[in-house]
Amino acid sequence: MHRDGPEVFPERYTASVEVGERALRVGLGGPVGSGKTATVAALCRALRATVSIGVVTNDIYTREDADFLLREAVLPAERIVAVETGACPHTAIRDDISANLEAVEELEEAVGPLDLVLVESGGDNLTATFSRGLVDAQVFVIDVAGGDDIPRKGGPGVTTADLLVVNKIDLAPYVGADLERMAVDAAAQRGALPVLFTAVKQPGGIDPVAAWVGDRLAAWRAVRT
């Protein structure tokens, strides 16, 4: 790794929010374009058969989010709530996530009980992570048009999810992203975390990924009963 100095990142996250009688709750955050909302539309339709969903959307100042994912008929629209943070998404998801928190609950309050709500990011840097009080576990949306040094550049984002995803893999010998390089790097950065390689939108791109939620849930299921 590559680092001029001692850098201080938070904790890693795991499921460490008290088990209540709720969804399990699962924030995606990841920069710009990585493929965060198409990931959430994929995870929806992968799941929506055997798991009852909910999905909070972050955007600054719109509903662009939520109102792709209505479009696309992921979920029911009483299922797709849209949060306007009006500020930095890092304020939103990790600093003062009440506007989050209430949202999620006052969902699973209208169309619960809820099996899993999935917390949307706005697009954000490298830096962005959630709250433990306002999710349960973390995936890191990034793709490989973003550059193949991502992993190598690391940031809590990367370091510290419960689940990186390298998303557009398809996209790689179009950009000229070495992918045997950035799993080496990330592996170097997350140590045992989980790293998947993906293309969300491709046929079966979604399947690991829901794979892993699917994991999730079940150990959520196992301590409520």
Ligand SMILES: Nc1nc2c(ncn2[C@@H]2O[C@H](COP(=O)(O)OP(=O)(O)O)[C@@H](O)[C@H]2O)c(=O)[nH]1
Second form
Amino acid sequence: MHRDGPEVFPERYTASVEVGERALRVGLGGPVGSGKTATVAALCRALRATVSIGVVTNDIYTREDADFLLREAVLPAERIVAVETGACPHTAIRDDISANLEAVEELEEAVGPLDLVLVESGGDNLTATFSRGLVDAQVFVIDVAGGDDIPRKGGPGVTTADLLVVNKIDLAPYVGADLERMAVDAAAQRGALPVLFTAVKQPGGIDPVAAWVGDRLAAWRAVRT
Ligand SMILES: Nc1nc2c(ncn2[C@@H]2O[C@H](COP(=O)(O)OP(=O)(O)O)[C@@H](O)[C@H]2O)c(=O)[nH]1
Ligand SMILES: [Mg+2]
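Can you give me the structure for the form predicted in complex with this ligand, which would complement the form predicted on its own we have just seen?
The next block holds the full complex; its first chain is the one shown before.
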């Protein structure tokens, strides 16, 4: 395999498969209720006709996110796997990633080959980020109703995620969120890293996020050749 691909995919540990020879893994993190599951559902609907997708969800004690995705029938049931993380959801995506790695690899073995695996974090706070050993790219989802000062306050998700999604802009007028200020604050924290303002539950709301994932997939496939 090529080892001189784009810098965006640094060397990393994976249990059994080489980078580029497996599905692109994209992590979705962010506070509870920001719209991570809604984003996963909308991405599946937008991309499933052209991209072979699997989903791994992380909940603390339940499998609620997976059950929601199953009820919504965004993918065939065998493509959706739930990891119950126990006490600390951020630990399962950042420190002891073995349960998630296993879930991703078993999913790929069971239904693969896949193009894309979406891993949703059981979000608990603003600091939860994914290990680079688990995902190749991470999306951090916040929403305008969670407070328009979140981009200014920063934190590793806001500052370092490969993509920051500011969701629920349809609610901005109701909660008095200042989107312009959020954009300025996010740019100050993130420099050149992209930020998308959207409402993933609105018609077409997922499109910019789906386009970003599509670009990452194209880059991933280029490494794979
Ligand atoms: N108004 C509005 N509600 C949304 C949007 N996206 C998600 N929601 C709602 O926000 C709540 C939490 O969404 P969910 O995806 O479960 O959040 P998660 O905890 O981050 O996975 C649900 O009631 C969603 O229907 C959006 O773009 N606009
Ligand atoms: Mg969720």
